[in-house]
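A lone chain, given as structure tokens: the form predicted alone.
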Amino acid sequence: MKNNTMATLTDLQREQWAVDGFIQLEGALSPEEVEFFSAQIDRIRMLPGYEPARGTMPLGHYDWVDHANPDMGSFMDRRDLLPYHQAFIDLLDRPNVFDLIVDIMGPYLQFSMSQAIVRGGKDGFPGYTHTDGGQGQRLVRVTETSAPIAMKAMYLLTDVNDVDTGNFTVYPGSHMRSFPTTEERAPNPHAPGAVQLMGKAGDCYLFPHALWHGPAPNHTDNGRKTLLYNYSQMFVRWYDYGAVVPEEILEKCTPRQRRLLGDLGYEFRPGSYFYVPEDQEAIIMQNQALQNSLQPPHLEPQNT
């Protein structure tokens, strides 16, 4: 059952998503919100949290760090943002972005990861290109009408007006075809077919994990700041949480946000997340009439 109050893709956006594998939403955040989240990243940098564990764990794995880097323009990669401020929780289902994510993925989705990244200026980083979701994602093929297994919303907090300024770089259409991964032909931000996207602070890119993408080098004097929010189908393992989301986060959430964070309304049991509750579509679409018409499941209530 559709809820007519939720926005959907335009015909042009739907075509671009299917063919190119990404959409750029201009002005998804207001200037005031850009300033706020940019300041939050500076604040979070000085606090403990999860960052890449270079030298101690494999690539892509994060560990808890207590140190702070006071150079606000230098590299940072911080995960699990929800505990730092209510605004990060509210960004979970921001209507002008989340509505389109639901239109792309369908209502049987969950939130899987939050991340703040600063690409340092003139730090010698050459950029790199990859798919998200591990090597297995590169073996999955979709069609133009397929819902993605997982996708991201990437919010720019810095203007990107020229090449090699930390640009979000994509290989259009690479989500639907095999791609070379040999050392001799490894994709990179300057290889044939790569497109370095421009954008204004406040813009948002939507793209599936299967799209080959990555950051270009940043030859400016300033760090490029972004926020990334991941969404996946409910049968996929989360990035940020091992078993359950902490209750101190859930108690700050709306019913829809709680559902996106894995609260099904009952204790986990075999089959959970693979076969979703009857009210899943009503909760995600925020259709109160449909919610009221459904009988609650005959299961024990969730402990609180």
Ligand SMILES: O=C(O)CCC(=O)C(=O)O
Given for the second form:
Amino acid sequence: MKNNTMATLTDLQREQWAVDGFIQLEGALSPEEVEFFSAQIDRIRMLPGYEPARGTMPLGHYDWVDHANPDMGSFMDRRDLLPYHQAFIDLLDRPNVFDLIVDIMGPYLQFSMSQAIVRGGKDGFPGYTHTDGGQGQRLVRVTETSAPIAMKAMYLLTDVNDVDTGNFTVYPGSHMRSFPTTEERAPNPHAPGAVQLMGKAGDCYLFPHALWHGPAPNHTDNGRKTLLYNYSQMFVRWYDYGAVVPEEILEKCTPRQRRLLGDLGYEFRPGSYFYVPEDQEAIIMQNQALQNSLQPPHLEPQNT
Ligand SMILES: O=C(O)CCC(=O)C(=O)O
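Next up, the form predicted in complex with this ligand, please; the one we just looked at was the form predicted alone.
Once more the chain from above appears, this time first in line as the rest of the complex follows.
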């Protein structure tokens, strides 16, 4: 029996990941799913949740609001999607995308953040370019053969057929280059080296936090919608929750989803997340034979 039945990157995708620093998966979501998630974004917009708090909080921090801008085509940036619908939980390890994430990152990974973004139509936003993970990740770059510390799956829910229509914009290969910090050299979606990607609703872009990327302006009349799911190595802190993921989310999860959300199967102790649980690979790969072969861990507290 084959132990690992998860899909892996093709040779071409592996080369694209290593050299360009991103992969585009066409048709990762079906048209029905695109319609469903697009409607969910419109629904969530009118519900309370976390939105960026520019001007009232430090850079990149979010605040709890009653709802986002009620204009459906306008900007929205909602964090922590899992409480809004079971479908957002199921998307955590959707096989056709998650399998490839595991192939890229290895099995010692966790889920770190969910986000729904609408890039508003004709709202004057010029776009911007950045690396993810804030100031810290910007200091760390990978090599061609390194697994990333953290990466994103970005699901496109709107067709993007032309430049400056809210395109996801990348600097290919920049995951291995140092990010310019001086104002005059700041990269942007129109500078040499920037590539504004096209795509169809349902496509998914995979990219590491270290890649220079960001949105282009959106000169259309419509909002460009996306869902973003972030994954990181387990030794890194996640950033949608404080200490633990709430039990009301965990109880809706499969064992693999629970593990991605930090449930190690035992109480936290120093050392947890540093070396991962013995069944980590079996749980992530959903390998029943491997799970059965594992002895229960010896976790009784020692007498001192
Ligand atoms: O909205 C986009 O196109 C880019 C999103 C982005 O920059 C990010 O996920 O960090």
